[in-house]
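Shown next as structure tokens: one chain only, the form predicted alone.
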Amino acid sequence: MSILKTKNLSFTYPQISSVHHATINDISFSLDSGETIGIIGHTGSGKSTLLQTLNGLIKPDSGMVFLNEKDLWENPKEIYQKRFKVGLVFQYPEYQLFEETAYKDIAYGPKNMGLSDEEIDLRINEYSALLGITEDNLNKSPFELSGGEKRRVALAGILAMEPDVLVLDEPTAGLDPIGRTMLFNAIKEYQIKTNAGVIIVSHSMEDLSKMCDKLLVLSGGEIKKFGSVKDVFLDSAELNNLGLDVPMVTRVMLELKAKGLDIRSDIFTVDEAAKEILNFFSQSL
């Protein structure tokens, strides 16, 4: 079932300076509830303005978003109430934390939502545990916190609302690997629980084909392709011709097939590529 869906979705910024400002154009898709899309294309395709249409802080020029079928600007004068159901995480967390402590950081959303000062709590202790944030992280000021886990205090405020879409501007950025494994694992966590649907612009293909059913690419503002990984990844001469690329392991799983080796090519993940690659050494003794 979709639960959020664009229609010929427009925007474009006003020209007050020489600066460019992404526009998008005709943005069409859906995402179901449990599903998780990509989104992919270079700075200045679009990604952060359609994403920011999502959840209404900006309003589209023309076209329509859909939140569990209903028009997300059927009322303007609610707007606000839709943001806690379209939660937005942006790709830098130090500009969207400004209380005195992570813990009313996180309480912010919560709160001006009307929950109970116990289930506020409830959700605080949750999602910090979910994300690693210690007790003692959440008596500190967020400006005290190192990038890190501003980003995971941040999600958690996200996190606390229970959104039914969560979407995240470049989540992993600055991340070390067991950084980035816990952030993923704590947003498949809440997706299982809440069935949530999740949309994660990125610039590690990497990171996409471990987590996404699918991908969308955005090319000057404008959607070039949207399918399944598989698919997306499998058109690498079409991503190469917009300046992207595909997965490191799947570069090499090329590389090894040129070589003569009797081997997929369709593998995006490093766990895919060992099994793969065990198994043609199994079969070649």
Given for the second form:
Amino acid sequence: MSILKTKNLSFTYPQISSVHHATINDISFSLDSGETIGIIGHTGSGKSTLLQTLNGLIKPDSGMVFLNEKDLWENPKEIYQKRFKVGLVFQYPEYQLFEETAYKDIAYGPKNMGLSDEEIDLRINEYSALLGITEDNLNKSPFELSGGEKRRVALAGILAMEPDVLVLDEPTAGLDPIGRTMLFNAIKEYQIKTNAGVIIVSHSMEDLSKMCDKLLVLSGGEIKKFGSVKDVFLDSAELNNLGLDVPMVTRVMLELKAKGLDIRSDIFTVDEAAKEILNFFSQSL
Amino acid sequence: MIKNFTLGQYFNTASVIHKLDSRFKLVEIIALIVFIFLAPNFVGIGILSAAVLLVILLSKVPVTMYLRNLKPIIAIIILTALLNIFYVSGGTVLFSWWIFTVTSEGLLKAAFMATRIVLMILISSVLTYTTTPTELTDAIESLLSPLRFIGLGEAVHTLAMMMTIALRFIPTLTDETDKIMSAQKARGADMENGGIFKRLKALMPILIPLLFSSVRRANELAEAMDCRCYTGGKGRTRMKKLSPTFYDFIAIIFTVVICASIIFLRIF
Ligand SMILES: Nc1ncnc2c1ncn2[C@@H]1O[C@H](COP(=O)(O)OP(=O)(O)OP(=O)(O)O)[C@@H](O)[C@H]1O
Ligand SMILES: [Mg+2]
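May I ask for the structure of the form predicted together with the partner chain now, the form predicted alone having been displayed?
The complete assembly is shown below, putting the previous chain first.
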């Protein structure tokens, strides 16, 4: 069942004069519960704008967003409630921390939901454990934490609202490899537990190929391609045209194939590639 | 969204007025404003109106942009006009009711005052539409530079630098405010409903991150300036040297002629 669906969504920032094309134009896609969609597109293609229409921060000029089959804007006064269901994690979310302690900051969203203190405490413990935030750090001021630690606190603040749809704008920008893996594992775990739908914007094709079921390619505010990871990455020429690329390891496989090796090139993760290469050698020996 | 808030409403049409040296432009416009208030009669105001109109047309900025600036002060214009209509006596009585008497003199005086205010707003708009904030601070720094003879050179430079930096960061800060507001709304912050106290409290999640990021930015900027060996005004040269052109020559003559004619009207 689709948990989040958009239909012919269009939006243009009012300050931009009408001679420019729309910021996002005619966007239709649907996300099932438990599914992960990755959004790729070059800088300025409208990714962040699209994400903000999904939780009602931006009201589209035309088109509709359906959350659990219901129009997101059916009652504009209740849009605040909808934002607890579609949890949006902004680019560099650490800059939004403001409370005295990390603990209180994570509690901000759940408090706004009107949850009881015990429930909030339960959730904070659960999600800080999931994200590897230590007891010690929970009681520190968020401004005393390192960038990566702040990022975890910010993400915990959204997860603690237990949204049905988790929307992340470049969640791993500026993190080290261990931080990235940890973050993605936490998101996966959350998804397994709650069967939430996840949408991730990222510039790292490697990360996306690991995380996503489907990919949505944006360019100039329009959907250029929407399909399984395999479908999208197989058309590497089209991606190159849009200023994007396939994962590094896929490029290696394509090169090997071009060199005349009888090898599969529809491979998008390093693990798969290793298996395929080993397989190739054991066959040719 | 608070993006549509603009300060230093520069409107680039690359007209001759835009190209004028900002130092001279600033002085010329201040001179015109002074003489708008010195103009003794309708002939003087007529000359100045023609001059302002000419400058507006030369600036190529749409007239509607200028009219927009008049909107906020319509109330003031009407108020001064009314005060003049009712309180200036003399001339023939046109109309009289209860304690109010409208005289021809009062009407003329009201029109005179209103035109003055309108002209002043229009000519100052020319300055803000055709001069970037940076050019303006450069001009101020340059015009205040004689203060160095009494040992205030460094202070003038610091002041100008502060103005430039402040203006530079206004768009950055509005951007940032927008972002932080959206991020807190995504966590259920409700800034549109509730009483005054509740709304003030709802501001904290925005003000605190904003304050922190401003301090961070200020630190970063200071470090970046240090790294590029910024040591204050001493020995500092400019990338864009202000230099008068042929147009400035014409503009100076134009201003002098206008001002001279007003002086002439006052004396004779
Ligand atoms: N608040 C705003 N006001 C006006 N225009 C905006 C605003 N935010 C974004 N834009 C414009 O809308 C377009 C799409 O921006 P958006 O932030 O959605 O791009 P993006 O795909 O997220 O880019 P990036 O990869 O750099 O984050 C850009 O051309 C941008 O200049
Ligand atoms: Mg973005």
